[in-house]
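One chain comes next, on its own, written as structure tokens: the form predicted on its own.
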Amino acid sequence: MRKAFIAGNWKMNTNLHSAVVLAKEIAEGCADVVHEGGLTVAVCPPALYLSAVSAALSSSPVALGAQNMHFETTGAFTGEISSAMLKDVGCTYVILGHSERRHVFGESGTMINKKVHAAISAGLLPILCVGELAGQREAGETEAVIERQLHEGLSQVGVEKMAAVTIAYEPCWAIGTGETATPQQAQEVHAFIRKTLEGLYDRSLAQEARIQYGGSANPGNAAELLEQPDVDGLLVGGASLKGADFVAIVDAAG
């Protein structure tokens, strides 16, 4: 049985003080439900505050994740952060291929695939994001876009490595807009992702894979989204910046 996974992506928000306060609030609020419910919870703060948040989460069941990484281990890559650096400050997870990385910063499927391989090789657990733009959904291209992104992002990722990967479906038109895919829309795409994984690998792996929904998830819609049979968790944006809201979402998953 798949274990629910709730992750908070803080994006380029918080400062040192507020990041630590938020991390402690989440750690305290999630302690009982994570232990009792058997679900996974992680927060992904800005890279600059990873060490401080790691310390704040000490002795907590809440895991630490990063929002991005470079695929090379060391070298002349000014401004980049390697997988080894993330491991060094206590990261377990790393978000890769987020729509903002794809569409704002121009990351290609090939680059994202390199990052997936580098993360797994370093012992990190990647959260691979896929999702369509509003125009692509309107044109009926959602499945074609998702299938291409999965093929690109998981290229040469064998069955044994795939166990480390979480897939996150984040419809770009529902990120930071306040608009959310309906539970039915989310379920349809999640089921398609699982079907695509079955074609890439096998039915057993597809059934075991965790697929999160990301796109304006909040305490008001979390329970209904999580009730869908192929929605295994949430990648939470804005609502993860308020401790009480994020804890309420975790409670809904528990």
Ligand code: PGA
Second form
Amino acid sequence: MRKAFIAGNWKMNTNLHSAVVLAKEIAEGCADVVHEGGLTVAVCPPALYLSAVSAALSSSPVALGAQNMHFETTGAFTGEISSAMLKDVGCTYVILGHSERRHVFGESGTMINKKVHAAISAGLLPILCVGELAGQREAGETEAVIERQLHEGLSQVGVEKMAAVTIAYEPCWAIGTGETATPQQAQEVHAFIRKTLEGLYDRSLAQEARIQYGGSANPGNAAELLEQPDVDGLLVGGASLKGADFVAIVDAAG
Ligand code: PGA
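Moving from the form predicted on its own to the form predicted in complex with the named molecule:
Full assembly next; the chain just shown is listed first.
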């Protein structure tokens, strides 16, 4: 049985004070449902606030994640943050290959793959994002794009390492636009991702892999997205910045 996984991606939002307030609100609001052990909840604040949010979550089952990292462990990489640093401040998860990293900051599939390897080696659990652009969907290229991103992102990631990995399907046209994929559109691609994982690995791994949906998920659409057989959770952007909304989404998964 796959355990539902709800993660909040705060992106470049909040300040030191509001990040701590939000973390506490989420920890309190999710305490009962997460304690029951049926699902995983994580928040991914801006890197600068990871330590403060980690402290705010200290007695809570809500896990901490980062939004990005560099693939080298230490060295002359001005402005970058390593997997070891993320571990140091209490991160369990790290989002990798988010569409904004791919399309705004030009991250390549090769670079994202290096990050996946570095994260797993450091004991972090990567959330590997994949998703097509609007034009790619219109051109009927969705499956080809997703397949390529999975092949690139998971290159040389063996079966034994895959237990660490969550996949997030985030169609770029649905991110921050208010235009959510329909539950059917999400299900179709999630089933395709599972089929691709079966081809890359085996059936039991594909059945166990957790696949989140992301892109304008909110309290109003969470339940019907989560009802889909291959949707195992949500990666929530905008709606994760409001404590009550994020808690309502977690409740929908609980
Ligand atoms: P959104 O963002 O929920 O604001 O669309 C999702 C994401 O980018 O992870």
